[in-house]
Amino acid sequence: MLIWLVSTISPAVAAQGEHGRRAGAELQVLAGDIRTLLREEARADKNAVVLKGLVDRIRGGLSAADILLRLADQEADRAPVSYIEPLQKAHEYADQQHWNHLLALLASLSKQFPLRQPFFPDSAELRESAHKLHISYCAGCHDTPAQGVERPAYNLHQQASSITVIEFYARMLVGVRGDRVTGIDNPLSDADIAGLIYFYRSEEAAIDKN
């Protein structure tokens, strides 16, 4: 049983607005991209194209962070706060490739903008629905991902098993909106995402992939 799915919905989760959820998710994805970058840099066969794609993603995420955080504050009726100084520092860390310093800064921001997940109990029905969603939306790109490109579509079963649940949840929230190639809106409900997390972290996903 996944830890984040064993509690009931708290009032804070239910009350979290879309801007707050998006801000929290983007911070989680940013931190996850940095951790991936550090792993890729440590590889003996590291790929310069993949590394460039990760750095570009991180820089792009930082560029959008100010408006996301301010919108989340406004949505929550919090007093206006300037994020210029910490985000300038974040860009400096990226320029200097001080990735661990940037991770620490993002962790601090994530405490201010936590990502909360609603509760959906695991069930065969939920996983079967997720399996169908995978075939409809995900399999085409993620079952046979291109290798060595700037922004690869990772195998989702492997990814879900190798990163934290909170990061994978964040990627499900903000990562399926598409890019210049796919250009789709996020078609997934909270229940869909919960089912996909159960499915991708389960044995049947691995068996199905084989």
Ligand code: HEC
Second form
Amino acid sequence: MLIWLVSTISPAVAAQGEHGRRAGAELQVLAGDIRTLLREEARADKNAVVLKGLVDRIRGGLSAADILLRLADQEADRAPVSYIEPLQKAHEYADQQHWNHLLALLASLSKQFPLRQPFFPDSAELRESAHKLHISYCAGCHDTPAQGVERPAYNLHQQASSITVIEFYARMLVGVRGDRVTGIDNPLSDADIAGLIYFYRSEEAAIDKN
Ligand code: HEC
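Moving from the form predicted alone to the form predicted together with the ligand:
Time for the whole complex; same chain goes first.
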């Protein structure tokens, strides 16, 4: 059993550096935000404030992408490349609201900057500590989200159940900010994140919200 676990952690997974991971995660979140925007726009009761929040997030993500991608290249010892041109194109697509073109462009960048989720075996212990973590540090804001604000704190169980695991993992990397003490770094360990993902995607989390 132990041998099997060790052999499933490939060197590529172990080798993903912080910048590579950050770049991969930001690209996944950007694409996810565009998919959310398209879904929200199609709703009969669409909310202008929420739509504006999403477009602002997408624009902010595109503006930050150049530096993130270059840092990831540098970290992986790849030759320096400028991403200004594809990102200018990306901003144009956003201006023209050609969201599907933008999704395609992001998908091709994601191939260059994949996000790999470290593997932790699911266990009752991992979920239990995630549950406690959630109650202590996350539930206050996320379990009863304010509606109709530009940047809502979503119900994490609902969010985890409605998007792909990799997109949710990316959101856990990008979206969880530290407090004043830890600055802007994500305070959660890889094991915390894995446990929270198992927890949020589980029935226990759904029952907890009732
Ligand atoms: C002080 C309130 C607060 C606390 C505490 C908090 N969050 Fe959040 N969280 C937010 C808000 C508000 C957003 C939306 C921010 C934005 O869109 O820029 C957010 C965003 C997120 C996102 C990204 C969602 C997305 O759509 O991309 C994730 C994931 C997340 N939080 C998880 C957590 C977890 C896990 C914890 C506990 C360890 C936690 N948060 C604690 C308020 C909070």
